[in-house]
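Here's a solo chain for you in structure tokens, the form predicted on its own.
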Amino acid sequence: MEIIKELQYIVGSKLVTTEPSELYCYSSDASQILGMPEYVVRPENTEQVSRILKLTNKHGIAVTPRGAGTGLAGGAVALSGGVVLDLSGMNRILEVDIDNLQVAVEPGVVHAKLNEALKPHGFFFPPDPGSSDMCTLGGLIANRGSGMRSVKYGTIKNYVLDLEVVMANGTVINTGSRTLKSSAGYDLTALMVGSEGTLGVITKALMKIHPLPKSRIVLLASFEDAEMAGRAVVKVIAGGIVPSACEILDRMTIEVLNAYDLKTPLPDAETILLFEVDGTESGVQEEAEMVKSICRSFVSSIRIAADEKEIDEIWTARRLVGAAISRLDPQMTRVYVGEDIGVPIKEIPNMLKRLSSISEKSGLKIMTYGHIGDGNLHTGMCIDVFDEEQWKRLNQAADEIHRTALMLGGTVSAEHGIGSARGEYMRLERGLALGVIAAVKHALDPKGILNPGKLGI
């Protein structure tokens, strides 16, 4: 029987496609990485995923798991052809267990939809990516993502209790348990979180949830330059204050966002820091005053946005940054390279200074924003994609950004994943540990069918 007919037998003819126009829609994510699959299959349950992998493993056919396709590193791109496994249709919230502080979901649940479902219960799921309205939880787990509230609440790895995973040969396993902690053997859950679909396909996740804070305040601090803002962040964190979010927006970012005609325009400044503190009403007021006191010697101005409506508008604006950069020049295109570095907290001012130097040397404007409270900086660069010289300067700048982050003890990807876009830096960052990663991959996927060409292995 032909592969196409076997796939159709498993999921139904309507859930398998080989149409060139549809395959093309699956040939990229939000990065510049391209790869054309031979089949797109849309399973509806774990049993179907298991049967698909038994089939593909038998015939040595590559399988690339995919959620919403919002990734920025080519992680969901089929570099070796084969099957793209579209899991976005497995999108049920299976259980909300308030008594046990957990929720069970399928991988295709959109992040924002989960928090909409939890809000009436007085709970939320803290990891908060900028792509919340689009990204799926399976992709967030597979890339070990985080977002704006990781300073206080941690990243996705701190919330996953158990995963149902289909292995390369079709075997279905569970990696954890319903308990909030366990020391029973290897931590297979942690192994799968961040594995980018190279070790197994996630079909269900059991995750911790958190009560909604009673109160929150956002402080908008304006600075004369980014380096000064970086110093303020170091002082605030070292001062024992753990904001729920701490974001940086440089002048270019501010101008871009204000061009969107925001209901609450951002202050005119070289750099802005957004500090959010949450908790009890009295505790929030105290922490807000402590942030103001520490920042006083660094800022040109600082104000508090205590109104819930204004706070929501500020965070809505922050989520627009990735798309808003196109407002700078309609002739230019945002290229997602060198855009997810992380450095140790004390190196933030140094990294910001070096980004300014790289921008000046390359002749490219580099928009800087991101989760500065945990050292995660995003850079935005735009070029005329039909100009080869600009491509050359862009790639040189991105390479220098990556290497500078590593030199400062940082990482080339703090939350977006390695995929294929950053694979060349894995040897530099992980050293001999990359051999261990490759050994684990071979042990669990000896035929190498799961998302080949990713993670630099």
Second form
Protein chains: 2
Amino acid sequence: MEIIKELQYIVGSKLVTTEPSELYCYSSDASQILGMPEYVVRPENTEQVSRILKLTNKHGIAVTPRGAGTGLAGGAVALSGGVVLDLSGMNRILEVDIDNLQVAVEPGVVHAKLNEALKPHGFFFPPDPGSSDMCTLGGLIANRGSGMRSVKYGTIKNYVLDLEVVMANGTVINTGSRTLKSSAGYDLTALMVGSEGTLGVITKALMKIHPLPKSRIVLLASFEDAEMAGRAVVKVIAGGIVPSACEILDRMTIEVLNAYDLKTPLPDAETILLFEVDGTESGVQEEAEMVKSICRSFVSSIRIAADEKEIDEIWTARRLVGAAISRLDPQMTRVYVGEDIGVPIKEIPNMLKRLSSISEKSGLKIMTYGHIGDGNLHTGMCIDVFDEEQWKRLNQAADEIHRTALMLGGTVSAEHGIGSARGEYMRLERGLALGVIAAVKHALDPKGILNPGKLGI
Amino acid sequence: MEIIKELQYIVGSKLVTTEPSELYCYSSDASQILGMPEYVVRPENTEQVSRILKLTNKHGIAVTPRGAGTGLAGGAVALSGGVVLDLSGMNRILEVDIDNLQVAVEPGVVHAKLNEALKPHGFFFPPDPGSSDMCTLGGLIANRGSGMRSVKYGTIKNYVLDLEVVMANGTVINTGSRTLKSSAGYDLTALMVGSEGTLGVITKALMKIHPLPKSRIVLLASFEDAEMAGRAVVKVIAGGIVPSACEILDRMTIEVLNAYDLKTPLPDAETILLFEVDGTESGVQEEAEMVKSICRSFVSSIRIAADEKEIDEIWTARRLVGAAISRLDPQMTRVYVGEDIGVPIKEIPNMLKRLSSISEKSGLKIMTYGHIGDGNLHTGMCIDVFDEEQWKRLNQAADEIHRTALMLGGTVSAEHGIGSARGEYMRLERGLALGVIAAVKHALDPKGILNPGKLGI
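Please give the corresponding structure for the form predicted together with another copy of the chain, as opposed to the form predicted on its own shown earlier.
Whole complex next, starting from this chain.
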């Protein structure tokens, strides 16, 4: 039977397409990576995924799993044609089990929806990506995502207890169990988290949840230069505070946000740090005072956000950064390259300094913001995408950003994933471990059908 | 050259032995599993480990890595002869890097020594095994251990950032990096954690550390039956409290401990729960009151430990359980089987009920204690080890304990590891995932030299 007929037979003809106009919609994610699939299939359950993989494995057809397509490294883009497996339709929250502190979800559940469902129970799901309103949990898991709360709460890998995964040959396995901890053999759950669809297709996830903190306080600290801010972060954390968020906004980010017409404008400063502490009502008061006193010798000013309303406004503003940057200049487009480095905490001041010299050298403005509390800095660069020379400078700057992060003991991707955009740095970052990665990949997907061309293997 | 000569050439003749009397000392761990190695080698650095593995891999000689030999499942016992690699001599704390929130250690560092080194800096290493004074960090990592603080702080897998690992063919890799988070490819760190020496030999570990909490409060709650205690735990946790420890002691455990001549005897009760909350001074007061008020409808009594001195006494008593059980009857020996089950939190009352019916049926007393806050229950059974009939009943009871835990969605080992003692349950617990585990093992150790006969593969 023709492949298309077999696919139609498995999921029904409405859920398969080969229409160029539809395929085009699936030919990119939120990065610049492009790749046209031959088929888009929208399975509705695990059994269908299993049957699809049996078919594609038999014929050696590439399969690229996809959630919402919000990825920033081309992870969900089909580089070798074949099938894009659109899992966004598998979007049910299957179980909210408060007594066991866990939820079961399908991979297509949008991140924010899960937190909406948990809130009435007094619980939440701590990983907190900027794309919460759009991204799917399957994608978050596949990219080992995190967000603002990972200083205190860890990344998604600390929350996944069990995954149902369809392996390359169609076998369905469970990687973990319902218990909160286990020492029974290899941690296949952790192996799947961050594997970007190259080892199997996640069809269900059982995840830990956390009680909502009773109280939180946000502090806004202004600094005269970015290095001072970096030093303050090191001191606060080494001083024994574990903030629930610790974000940096540099001058350009502040300007971009203020231009966006915020309800409460951000203070005019070279650099702002936002600290959030959460916990019991009295505990957060104590911690906020500690942050204030540790920061005093670094800041030009520091104040506590007035109330929950102001806190919400601040975090809304923070979430706007990615979109707001387009206000900078209507001719310019933000290109996501070199945007997700991570460095050891004490290298933050150093990295910030080097970013400004890369900016000077390249003649490109580099906006810097991000989760400074865990060493994760996002950079934003805009160019006129019709100007080849600007592209060249941009790519050179991104390359330098990546290599500088690695030189400081860091990573080219702290939370967005490698995809194909950052594949070339894998050898440099992982060294001989890349051989081990390739061996694991080959053992579990001998025909190489799962998301080929990614992770630099 | 003869193998023994080659080994002597690599590490020096003093650090290799084939003396039967010395080999005998390495023929068991803290479990009942026995196996005699042909060589014991005590490498002093990574390069030696690499050269040893190149040699043994070439000749297909089994290698069993070993730390302090405190394991409870035979993980460090050589079942196929060959080399026992005693890593206890590689015991240096290489780096205490407070600003980066991390430490680097060799695998032979004893757990308690690390916390001693961190205390003056106001930091600690949260995983907290009962064998802290003896066990090595390498063993803790290899078995994915945890202990009393994992409800709040997670298991060791949440702390390891990077491992230096010598692979079966002698290649040395780094599994991670110095950053607190990264999305750059497969999480080989997590794959190695809990792999019990079957995928590589850990020669160095970079681990996250945590600020010491400013304050803590311990509550002692007495219950008229174990199920009531189980229900209280579920309510406290679902009520939004994340205790830093939550331990259960049943009547038999209480009697055993009181017979040990504690400074402050434990209250006479059917079951005791110990809750610890930690954090800021005011925060813990608030949380302790919440625990008290949630527990009120379940307990026969509840009180707060008077001061730090009493808290220390309580935790010292808790740590004595394993040793104290020998006081029960000098004719009887505690045998470690079925001692490490884990179940989903809401199945705890159910599991406790079933344990008492297994006890009745087998005619064996089953002492129950452990980390109830994460569903991990330790059982203690004593027999006259010269009585074959008692062995039979013991093994039958252990088998029922394991199968019951699995039936309730649990695990046969929450923190002690599988080794060879629990290998037979791997198929039942992991299902088709066991095939994936075996494939990964085969890919990374094609000759099967690393710790053969473990993990049921």
